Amino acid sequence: MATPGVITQGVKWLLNSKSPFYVKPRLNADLIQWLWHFYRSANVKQVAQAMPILYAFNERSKALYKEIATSNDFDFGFEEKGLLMLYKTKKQAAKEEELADQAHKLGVKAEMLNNQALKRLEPDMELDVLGGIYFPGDAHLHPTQLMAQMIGRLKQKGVQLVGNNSIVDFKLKGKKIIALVNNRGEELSVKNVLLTAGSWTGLLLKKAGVKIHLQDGKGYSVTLNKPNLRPRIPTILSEAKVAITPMGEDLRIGGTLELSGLSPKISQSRVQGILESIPNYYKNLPTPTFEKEKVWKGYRPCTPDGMPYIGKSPVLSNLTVGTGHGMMGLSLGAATGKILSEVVTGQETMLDIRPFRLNRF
């Protein structure tokens, strides 16, 4: 998110109830501090530093997912069909051309496509766009299937998963966590703690005296079950900031980023904005109607500079943290798990994790 020009665009979006970005107005010190660091991070230098790091991170993660997918124990719809970004305006075309140029400098293959080339990629779709950019090296998978199979594998290996039980506090002794405290006031003795609680991580770390800058980025999605027609390739509608993802026989439509203070409220107008963007790009893809009970919402843990927090706590000797992946949580999940295992067991990490340190702000 932290890129040049995003502040100006964000202010404009705040005035539109159907826009893909929203900050819930509130006097909150954590939000104000986050916005200040976000403002300072939204510059050319920061983007230039972050791009090669995140690219290497993504590539390692994709390779690990591919390795898992080729084993006989897993089948979660891993496919390397690439990523397509569609745009409608000359202004957006210029941005996509710049993105393609940046990709080429990183060694990423990116192809600028006209409507004829798009038709070859998506022969079933009637597109109403100026053009697109195609990243053939990208991949996608079915997250629900992945998580279900991962949980099953962990149970097979003897991992105990405790449900209906939330951690609300820590018991400290010196510079160590000696116990976790659950919502019933019970204490669970621990030797080491690995905290990967998504958008709730910052709130929990406060209990342990550790400060990070983290905000929830609530997003929405609607899944169409076995539609008669759908795109073949995962696609981003550039101006609308909407993601279209084929998953097995289904199609997921998602978007929006709200800094809402973990509000559970579903914004009908923003979901409506996501759905209404579909016919602007696809002439023959039916637009689903808003049905609140079919809307999924989730919170992405967002850092001010777009880089995750991964590594040992600078305050507590037996605490390791992995969070702050924003909208790339699933994408970077496999590599993050590998790195965290290396950190906890004292091995050399597969990537340099200094850019992800907890106390970088």
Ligand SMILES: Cc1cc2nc3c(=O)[nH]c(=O)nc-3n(C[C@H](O)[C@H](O)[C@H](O)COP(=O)(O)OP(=O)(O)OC[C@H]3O[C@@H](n4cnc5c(N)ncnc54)[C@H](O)[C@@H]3O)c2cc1C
Contents of the next structure:
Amino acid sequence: MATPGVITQGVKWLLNSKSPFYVKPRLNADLIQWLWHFYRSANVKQVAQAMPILYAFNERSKALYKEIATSNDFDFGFEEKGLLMLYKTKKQAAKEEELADQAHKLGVKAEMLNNQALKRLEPDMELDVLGGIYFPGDAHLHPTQLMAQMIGRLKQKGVQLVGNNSIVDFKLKGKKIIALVNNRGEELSVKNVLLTAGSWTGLLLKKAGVKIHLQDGKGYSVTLNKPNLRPRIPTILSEAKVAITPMGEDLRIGGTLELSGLSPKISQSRVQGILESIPNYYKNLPTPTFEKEKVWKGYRPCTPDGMPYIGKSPVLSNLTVGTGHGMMGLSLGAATGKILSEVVTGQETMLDIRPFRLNRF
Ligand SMILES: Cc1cc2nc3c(=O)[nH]c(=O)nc-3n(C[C@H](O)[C@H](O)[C@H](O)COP(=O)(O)OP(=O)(O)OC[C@H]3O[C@@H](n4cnc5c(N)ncnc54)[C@H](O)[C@@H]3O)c2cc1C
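Let's see the other form, the form predicted together with the ligand, since the form predicted on its own is already up.
What follows is the entire complex, opening with the chain shown before.
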């Protein structure tokens, strides 16, 4: 998110109720500090530093997912069909070309495609675009199937999963957490704590005296059940910032990023903005209707510099944290899990995690 030019674009989006970005106006010290660090991170130098780190992280994670997907017990729709970014305007074409250049410098394959080449990739779609950029190395999977199978595997291995326990506080002794306190006031004694509470992590850490900068990045998606017609390749509609993913026989359409202070409200106009973008890019697809489709909302734990927080707490000796993956929490999930297990068991980590330290701001 933190890239040059994003602030100007963000301000323009704030004025449009159907735009893909929104900040709920509020005088909140955490939000103001986050925006300040975000502003300071949105520059060429920071992006140049972050790109190779996040690329290596993504590649390791993809390799791990592939390894899991090819083992016999798992089937979660892992496919390497690449990713397509479609654009309609010359302005966006220039941005995408620059992106392709940067990708090449990192060693990522990226192909600029005209309408003819796009037709070969998407023969069923009548596209209304200027062109596209194709990243053949990208992969996708079915998150619901992945999570259900992971939970099944953990149970099989004897891991005890305790649901309906909202952790509201920590009991400390010196520099250690000795118990978690749940919403019923019960104490669960602990030896080690691994905190991966997504967008809620910052609020929880505050209770333990640890400060991180995290905002919620709320987004929406709609899943069309077995549509007659759909794109074959996962696609991002560049100007609209909408992601289209074929999942099994279904089609998921997702977008928007709201810094909403964990508000549970679903904004009908922003979901409408997502849905209305579909026929703008695909002439033969109708606009899905808000009323008919079930809207899902989720929160992306966003850091100001786009890097996650992974590592031991600088304050408490038995606390490890993994959060802040923003728009890439699923993609980076496998590698994050592996790194966290390495941190907790005191092994050398598969990637240098110093850029992800909790006290970097
Ligand atoms: C519309 C949309 C589309 C997305 N698309 C993609 C994509 O294509 N690729 C990708 O990689 N990522 C995508 N993401 C981002 C991804 O969903 C997040 O990065 C990811 O969910 C973060 O994972 P997490 O485990 O850190 O947090 P979460 O998934 O939020 O999980 C945190 C968990 O902690 C629990 N918890 C919180 N507080 C407490 C507490 N006090 N006590 C007990 N439990 C607690 C929560 O209930 C939750 O189960 C998308 C997100 C959205 C909203």
